[in-house]
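What follows is a single chain, given as structure tokens, in the form predicted on its own.
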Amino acid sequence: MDFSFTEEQELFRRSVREFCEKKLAPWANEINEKGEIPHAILKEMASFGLLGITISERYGGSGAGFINATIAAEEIARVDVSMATAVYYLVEAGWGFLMDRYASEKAKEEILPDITKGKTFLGIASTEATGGSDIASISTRLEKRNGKLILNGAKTFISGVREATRYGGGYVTIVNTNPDLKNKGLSLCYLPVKDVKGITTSIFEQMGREGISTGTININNVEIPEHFLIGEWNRGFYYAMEGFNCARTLVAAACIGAAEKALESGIEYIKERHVFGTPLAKFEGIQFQMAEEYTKLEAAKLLVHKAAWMLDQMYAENRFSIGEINKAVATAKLVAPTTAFDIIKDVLTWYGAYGYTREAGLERGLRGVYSYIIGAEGAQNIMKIIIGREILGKEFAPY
């Protein structure tokens, strides 16, 4: 067993950290306050090879594996703990990879190069008003009519709606193509949204992640070409589950990055802050809590890095069953967001009154990470259901 990164991976981490600290960190406050990621920053990230990092070099991507994609997610979240930039990055990395793997060649040539250049946005449109994690209940319909694909329905709580309508781009969209077959009657397609007849959108005001929008996409008789179908008809459920495994691993990595930065800041603070003439770090109540949080973070890191490694092994060496991947990814996604939330909360408490200010920057991390506890890329109880199903057997699934 080898728990170390390769020399190339360590060099990659250093280069991404240097890039993020130089190019992204100066904008972190403005991203949060103005509620958007400057397009110039996205262009910089694209030039560095971060946008569409998992997309093949043929389409302008880096062709990176999930270990490197995970490293980048951690580093991005270290400098923008609000999760806004990390969300933009990870949805493109996770779902861009899926498109690269299953979309038609014509669709890939039309769509992927603009994503890797930072010109357009790519996201995932799954959640509907009736729920998010119950994929089998999706009601948005896709039908074939006269050589065209026609969509009707609505998607809600979708990341990047404003960005997609402003810059262009669209979504890997989960649709119902045979209601009688339930989850076996779902398909995937690419849905463009900018200046598309039949598309209307609205934006939610969020409690966090202000730098990237979340909204609703209404779809009324929207016509897309047949080559925008992703993979085979009625196989969308299985493709989507694969995509969620990729995206969830990167979500967990982003949470680890934000937590690591918060803990590092907290450790420096308790060493320097004196109370009754003694550094806070000497008080057992603080020191023991720091030791516990450090240990939890190290455990979460191992789970996240293992999930990324397993994904790379599955795709490169055909190792591991899909059940083993499901369990490893769900375990990482279950642990990382709550660990990050607890660490940021504790560090905020160490800071005292200063921690409660926006200037300290911790509150934006707390709000950003919380989005991954309550639902983004699968709520925590869904991760428990997946883990339980893979350990006990499908006959014990509650659905």
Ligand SMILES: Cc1cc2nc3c(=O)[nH]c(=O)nc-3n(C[C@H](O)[C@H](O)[C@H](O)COP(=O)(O)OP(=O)(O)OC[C@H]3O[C@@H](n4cnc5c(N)ncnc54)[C@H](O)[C@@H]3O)c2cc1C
Given for the second form:
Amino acid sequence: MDFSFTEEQELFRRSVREFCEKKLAPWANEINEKGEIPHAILKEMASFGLLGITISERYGGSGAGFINATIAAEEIARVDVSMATAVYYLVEAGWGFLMDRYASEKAKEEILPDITKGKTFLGIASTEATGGSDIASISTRLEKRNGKLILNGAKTFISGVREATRYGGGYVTIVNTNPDLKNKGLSLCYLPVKDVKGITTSIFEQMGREGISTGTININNVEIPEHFLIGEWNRGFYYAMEGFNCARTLVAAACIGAAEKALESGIEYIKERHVFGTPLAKFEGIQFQMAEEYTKLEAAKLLVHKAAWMLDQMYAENRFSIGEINKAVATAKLVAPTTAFDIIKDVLTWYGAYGYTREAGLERGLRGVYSYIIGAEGAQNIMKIIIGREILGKEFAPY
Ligand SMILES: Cc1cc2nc3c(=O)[nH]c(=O)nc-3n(C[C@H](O)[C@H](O)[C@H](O)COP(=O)(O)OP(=O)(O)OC[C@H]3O[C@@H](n4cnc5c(N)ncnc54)[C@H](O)[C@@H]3O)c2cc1C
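Could I have the structure of this protein in the form predicted together with this ligand, to go alongside the form predicted on its own above?
What follows is the whole complex; the chain from before opens it.
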């Protein structure tokens, strides 16, 4: 076993950190306050090779594996702990990878280069009003009519709706292609949303992640070309689960990055801050908390890095069963957001009243990582269902 990153990976981390600290960090406050990531920043991220990082070079990506994609997710979240920029990055890296694997050549040529150039946005549209956890209940219909693909339905709580309608782009969309077959009757397609007849959208006011929107997409008799079908008809559930494994690993990595940065700043603070004539760090009540949070972070990091490594091994070497990958990713996604939330909360508390100010920047981290406890890219209880199913066997799955 080797628990260290390679020299190339370390070099990659250093260069991404330098980029993020120089180009992204100065905008973190504005992203949060103005409620958007300036398009110029997205273009810079694209020029650096960060957007659609896992997409192959043929379409302008870097063809990065999941270890490097994980490193980049951590570094982006370190400088924008609100998660907004990390969300923009990770949905494109996770779902762009899936499109690269399964979309038609024509669709890839039309869609992916604009994503890797930072011109347009790519997201995932799975959740519907009937409950995001129950994917088999998806009712947005895709039908073939006279050689055309027609969509009807609605998606909700979808990240990036304002960005996709403003800059262009669209969604890897999970649709129902055979209502009698439950999850075996789902398919994937690419749904563009900007200036598309039959698409209307609305945006939610959210408790966090101000820099990236979340909204609804109403789909009324929307016609898409046949080559926008992703992969085979009725195989969408399996592709989607693969995409979720990729995206969840990067979600977990982003939470790790935000937590790591918060803990580092907290450690500096408790060494400097004197109360009762002595540094806070000398009080065991604080020091023990710091030791516990450090340990939890190390444990979470190992789970996340292992999941990324297993994904790379699966794609490059055909190692590990899908069940093993599901379990590894679900454990990382289960642990990382909660660990990040606990760490940021403790550091905020060490800061005293200053922690409660917006200026300290920690509250936006708390609100951001909480989105991943609630369920963006899959609720925590769903991770437990996956882990339970993989350990006990399908015969013990509750559904
Ligand atoms: C900020 C944000 C951004 C999002 N972005 C996207 C996006 O880009 N694309 C997209 O498709 N979706 C997105 N979502 C939606 C997300 O995927 C869903 O919130 C998630 O899947 C949970 O679905 P739900 O909110 O409908 O909750 P429900 O499925 O109704 O679940 C409610 C609660 O019940 C729990 N629960 C559900 N089933 C079980 C069970 N069997 N046993 C025990 N507990 C259970 C869940 O853990 C959850 O706490 C986003 C959500 C948020 C908060």
